[in-house]
Structures are given as C-alpha cells and as structure tokens.
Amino acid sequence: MIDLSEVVRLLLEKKKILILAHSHPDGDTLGSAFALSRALRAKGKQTDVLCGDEITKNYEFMSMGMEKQSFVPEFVVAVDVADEKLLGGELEKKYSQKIDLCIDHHGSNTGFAAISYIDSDSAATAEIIFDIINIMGIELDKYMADCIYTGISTDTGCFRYSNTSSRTHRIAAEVIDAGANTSAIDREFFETKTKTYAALEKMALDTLKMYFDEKCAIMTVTREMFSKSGSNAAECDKIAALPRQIEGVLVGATIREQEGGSVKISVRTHPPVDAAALCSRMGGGGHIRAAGCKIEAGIEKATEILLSNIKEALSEYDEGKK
C-alpha cells in the first residue's frame, strides 16, 4: 500500500479528476468527496463528485456548495467505498475496473482499485482527507471544514462510538477553528427527525424482538412501512442504531426489505462481538462495531440466517468467558 505523500503526488499530477461516493450515501462518503473536490480545485484541478443515489436534503449544503464541472476524467477516485459494488448500479457498470485510486478506512476493503490507501485506524475517511489537504498545503475554508466535520461526526455517532480517538478530537478542533458550524451540523444529524422518519421509527420499534437471553435485538423495516410512513431508505440509517441501545444487548440488527424480495441487514455490536466478522459470514463487511450485508431471501428466511450467525458469534463469546 502506498503512503499519503504518494496519494498526494498522484492527485496533484492529474488535471481532471472524478470523485465517486458510494450509493445510499452517508456523511463520510459525501463529506470526504466534496472536501477533496474543493481542495483539488484550489490547486487548479477540474473535479466533480458523482453518487449513484440522490443526495438527500440534509446533505445538500455540500452538493449546492460546489458547481458541477463537465469534463472527460483522466483519473477516477473512490472515497469511503469498501467494494465497487457499493457504487450502485449505473456507476458500478460504468466505472468497474476503471477506478485508479481508492481512499478508505474500511478494513474490509476488497482492493478493487488499481491503487488503494486504506487506514482502518481512522474513525472516518474524512480524517484521511483532512491529512491529504494538509499535505497539499491548502488552508481549510469553512466549506471544507463543514464537510470534514460532517464525515467525522456522523461516522463516530457525534464522538460517542468506540472508533473515536484522540486524533479524531484533534482534527475536529482544527476544523472548528477553520469555521465548521458544528452546532448546526450536530443538530441536523443527531437532534432532528423528519415527520416521515418518526412515523417509520414507531412502526419499526413495534417489530422489535429479543433473542438469546436478550443479548440480541432485531427490528424489521418493510416496504409497506415506507409506503405508510412516507419515508424511504435514505432516512433509514438512524434506525440501525436503535436495537443496540437496549440495555444488555450485544448485537443489534435491522432487516430492511428491498425491491425484488432481497433484504439488507445492518448490524451494530458492543464488545466483544465483531460486527464485520459477523457480516462477513453472510457475504458482507464493514467495521468492528458497524457492518452490513445483503441476503437474497425474504424477511423470514433472512432472519433465520441472521439468527444462526448471531448465535454462533454469541457462542464464541460465551466460550471465551469460561
């Protein structure tokens, strides 16, 4: 794997750079992509950011802060993308095996890019982008500061998750000094619920079931719930954290029904259960405390598969206590 100075060299020697975010975008992939795009434009580059899914209203301050540029890219960069399948349908088809550089913090990264820089010790890819901008010698403006703070704050649960490090706080302090509007960002992502999301959350909580001496909690989100609440998959991220918040729960999971009959599963864990290892058994991956997978089965069958794998993970934990 190359070091950051080599990443910077590669970026600075190119003129037209396309930056890809993953589908179902979160604060880290978008914050990283737009902050890097802004920094490269400060160096005289042509850049653009593409995402396979619509950028939701709470992230619009990033996309609206950067005018689109039209060009034929000579260098394609993926940020916070652990697997090119996560780019989503059209982007994956267009750029599969054409990505020159991946910058990521997922230990489960599949190495799909020609060149990869992976730092799994970083709480968010935005921390890596912060370092890249510093190495480039670019002074952070308020826009870049807001983007980086959004990436870090959302991926650390507003600095509550175990991936938060002293480095995370030091970077946050620097972007605050650069003008990041932390109170507005944190209010938007951690204190504000749309009416449609609130209706969806209520229905999802009604599906909550406990398993394995209440060490496991599972909730289900169906397409019917989306229809009744007026909500959608883009609002579903916050629901994934709810099962793990219950006292005594080591594994919390949310099963979300997809078009076509498959499901997406989001897993959140407390020590010592490894969410990434658990999801890798089902063809997915992620981080030690937050991971996910897709299962080509309906809710009932997917629940059986999920419970079987959780049982195995909890059995390993129980064996370790003996």
Contents of the next structure:
2 protein chains.
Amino acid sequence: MIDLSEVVRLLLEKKKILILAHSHPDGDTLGSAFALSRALRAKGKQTDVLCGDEITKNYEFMSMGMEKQSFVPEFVVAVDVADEKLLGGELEKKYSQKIDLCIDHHGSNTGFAAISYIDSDSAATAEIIFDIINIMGIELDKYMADCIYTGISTDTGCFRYSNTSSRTHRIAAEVIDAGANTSAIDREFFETKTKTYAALEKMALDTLKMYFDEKCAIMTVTREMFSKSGSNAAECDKIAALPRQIEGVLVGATIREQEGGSVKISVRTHPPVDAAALCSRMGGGGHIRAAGCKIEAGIEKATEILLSNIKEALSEYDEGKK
Amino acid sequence: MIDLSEVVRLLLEKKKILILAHSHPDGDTLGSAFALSRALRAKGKQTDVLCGDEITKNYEFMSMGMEKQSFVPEFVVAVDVADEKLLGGELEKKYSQKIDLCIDHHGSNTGFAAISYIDSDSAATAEIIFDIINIMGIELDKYMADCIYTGISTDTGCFRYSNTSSRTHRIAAEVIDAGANTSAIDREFFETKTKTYAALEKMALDTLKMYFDEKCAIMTVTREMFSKSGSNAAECDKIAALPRQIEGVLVGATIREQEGGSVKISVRTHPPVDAAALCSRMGGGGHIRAAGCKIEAGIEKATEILLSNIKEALSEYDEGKK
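Mind pulling up the form predicted in complex with a further copy of the same chain next to the form predicted alone we just looked at?
The next block holds the full complex; its first chain is the one shown before.
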C-alpha cells in the first residue's frame, strides 16, 4: 500500500481537487471531506465537496462554513467510501471508475479507486485526515477541528465503541486545543433527541423481541411508525444501537421497512460475533461490530432470513466453546 | 491552596493510610480511592479503602482486585467527597472532623478536611489521582489504569459531558496505553442495560411531562415502578440523564420517591441554567450541569416546589435576554 506522505504528495501536486462523500452521509464522511477541503484550500488549491444525498441540518455547519467552488476537477478523491456503489445514484454514474484516490478506514473497501489508502486501524477516516493535515504542516483552525471532532466522535459513539484507541483520544485532545466546540457537537449528536425521534424510539422498543437464549434481540421499525412519529430515516441511524444494549445480548438487529417491499437491516454485535461476516452472508458488509445489509423481502420473511443467519453465527460460537 | 507536590509529600511521609469514598459510591470515588490505594502500596504503604455503602457488582473488579489490610490509620484521606455528610451514617460518625486530607473536584466542597486539594477544573477526581501517581513516579499498571478510566469515563458520561477537556482525553490515552480494558468498562457502564433497568426506563419515560414552553422536562420514578421492574436505586442514576435529552429542554429533572415519604431530585441542565444554584435553593448542591437535592415531601408537593424554583431559574434567564 502507498504510504501517507505519498498521499499528501499526490494531493499537493494537483490544483483542482473534487472530494466525494458517500450517500446517506454521516459525520465521518462529511467531517473528513470538509476538513480535507479546507486544508487543501489553505494550500492554495481549488476544492469542492459533493455528496449524492442532501446534507442534513446538523451537518450544515460544515457545508455552510465553506463557499462552493466550480471547476473541472483534475483529481477526484473519495473519503470514507468503502464501495463505489455507496456514492449513490448520480455520483456513482458520473464518477464510476474515475476515482483517482480513496482514503478510507473500512477493511471491507473494494479497492475501486486507482489508488487506495485504507487504514482499518483508524476508528474514523477523520483520523487519517488529521494525520494528512499534520503532514501538510497546516495548523488546524476551528472549522477543521470541528469537522474532525465530528468525524471521530460520531464513528466511535463518542469514544465508547471498541474501535476507540489511545490515538483517537490524542486526536480529540488536539482538536479540542485547536478550538473544536465539543460541547455543542456532543449535545447535538449524542445528548439530544428530537421529539419525533423520542416517539419513534418508544414505538420501536415496544417491538423488541429476544431469541436464542436471549443472546439476540431484534427490533422492527415499520413505515407506519415513521409516519406516526413524524421521524425520518436519517434520525433512525442511532436507533440501531438499542437492541445490543440489553444485558447478555451478543447480536442486536434492527429491521427497517423500506418503500417498495424491501427492508434494511442494521446489525450490532459484541465479541465474539462478527457483524461484517454475518451481514456479508446476506449481501451486505461493514465493520466487525457494526454492519448492515438490504433484503428484498417484507418484514416477516426478512426476519426469518436474519434469524437463520444469526442462529448459524451463534452456533459457530457455541461450537467454538466446546 | 496547597499544591499537588505538597499533597504527594504529605502522603509519602505517612505509613498507614486509610482512604474513604463517598456513600452511594460511583465510578469516580471508587476509581480514585482504589487507584490511589494501589499506588501507595507500590510505595510500600499500608492502605485500605472504606465506603459507607455496599460496592455494587460492576465495581467489584476494584474491591476484589486488592486485598484488604487491617491497621490503625495515621492519616485519613477522603476522595471525591464534597461534604462530610456524604460519607454516610457509620463512616460519618466515626471520621467526622478526623479527615486529614480531602482530594476532590467539586467546586461545592465544604472544606471539612484539615487540608483540602480541590480542583474544579478536573472533570473527575480520578484526573487528580492520575497526576498524583505521575508525580510519585509510579508506572501505571493495568489495575490503576482500569480504575482511573472508570473514574473519568463515568464522571464525563464517557467523554460527552461539557466538563470533558483535552486533558481528560490525554489521560484516557495514557491509561489505554497502560492497558485499561476500555471495551469492557464502556460496555458495562455505557452500552449495557439490565432487563430490569430497561423496564424501569420505559415506565419512567411514560411519566415525562413538559413545562414552561417545553424548556423543562420532568420525569417521576415511584417506589411502585422499582418493585414492578425489579430495578434498584443504584441503577437509577443514569435514568436522570433522559429528560434533558429532549430537544429544546434546558432543565431536565427526575423525581425519585423514597421510603418514608420524601423524594430525591436529580437535575441536569444545559447552558445558561446553573443546576448547582437551582438545587442549592432546595437545600442540595452539585455541579453546574448536574446537581441534586432531597425534599421532605411527597411527589405532588415536591413537584410544585421544584417547578416554582425552575420557573424562577428560567425567568432569570429570560430577564437576562431582555
């Protein structure tokens, strides 16, 4: 693999750099993209960030904090994008097979870019961007600090997931000293529930069922719950953490009904269950403790498929104990 | 105020040191007490830790991890104890006016000890203990690392409360490198709900009521809910965080019915409301964003008293805006 100083050399020799975030954007893809964009501008580059989906209100401080620039890109960089498909409809069509560089922390990255820098030891892609900014010799401003803090805090559940390392905490300390408004960011992403989300959470928790000696908990979110609560899919991301929180649960799954009769499944696990391996059996992927997949079936059938795969994953574990 | 090297000098010149934690013990008082105890033993001292209440199962790795020692103490140290009363019944009787040194981070510390080292800039007393261990020149072992991580993570809501500083993160990085088992600790304290707690949470959330333009949310936990859910007061601590989480809420309060007709009130605020000031009007105290008090009245009357005080606190804020 290419090393990080080589990545920096590649970026610095270009003048017009387009940065792509993944669709259904989260704090890490946006934080990484906008921090990198600002850093490259500090080096005199023209840059822009594109995302296939709308940027929700809680990330607007990033997109509103930097003017758009229009240019014909000579270098296209994808950040935190594990698979070309995750660029989403329009962006995927336009940039498929045209990504020059991908900077990512997903071990499952498909290697779709001409050059890839993948570090799966990083809890967030924003950790890699922090290192890149350091190598470039750029002093972090408050904007970059806020972006990087958002990336690492959202991808680690605010430092509580097992991907959090001492490096994660050291970077957090650096961006706090550079002026990151951690109170506002923590409050927005971790300490605040909208009234609509609180209502959705309550309905979802009412569906929670336990299986396999209570080692598995499954929760279902129907389209009706969305319309009743007034909540939306973007808010639904954090709901996926709830089933695994019940004492003794090794696999927590959330089934979300989609339009058109399919479902999305989010899986969260505790050791020794591998969420990425479990979801890849159902055509999905992700990280070892947090992964997902889509199933072209209704809730009932999808639950069956999910349960049979979880049963297998848990029995492998039970076998291993013998 | 005495400086930290002076605190270390005082500790090192003694041979038999008793360390007291506060009653209804939390991660910071126990983590601080046991880490200090282990460090002093590394310096050849006899030490013991006492706490007025039983140490719950999730902290047993601390109390079980070190043998008890029996001796007549020549020096008594209270850690994370803001007020002598918080030592609890037996310990308070025995050690009242006999505390030689208090190490604490509560700005509201009453100065009950002969010598006090109070640093309210520390997110947790465990941060001060970390510095003390460093000054002593002792290398952190895994046990001390686990104790200190438990103290700082539980007192900062795992790095998400506004008391978290860059120093907090740097100490977290150091204890992780010293071998702290953060995954297990985070999972135990932040990612796990017992089934009894999950049931209690649901009942409590059903009582949530909004007041004053939805700037205030109040939740009530009755003794009946405890017996129905099978949950207990120790588990109830974290429930106090929920009312403030609703979008727009500046004051979140939880009223817990006690035996004998009184209630305990936990208050959590967002800026600009001062939780400690609010609770001190009702005979309690604490931190600027998290405080509490006890009221000798039933739920209904206590709610009235609480609401009138919150109304006043919020109107001061509204006055300030004019």
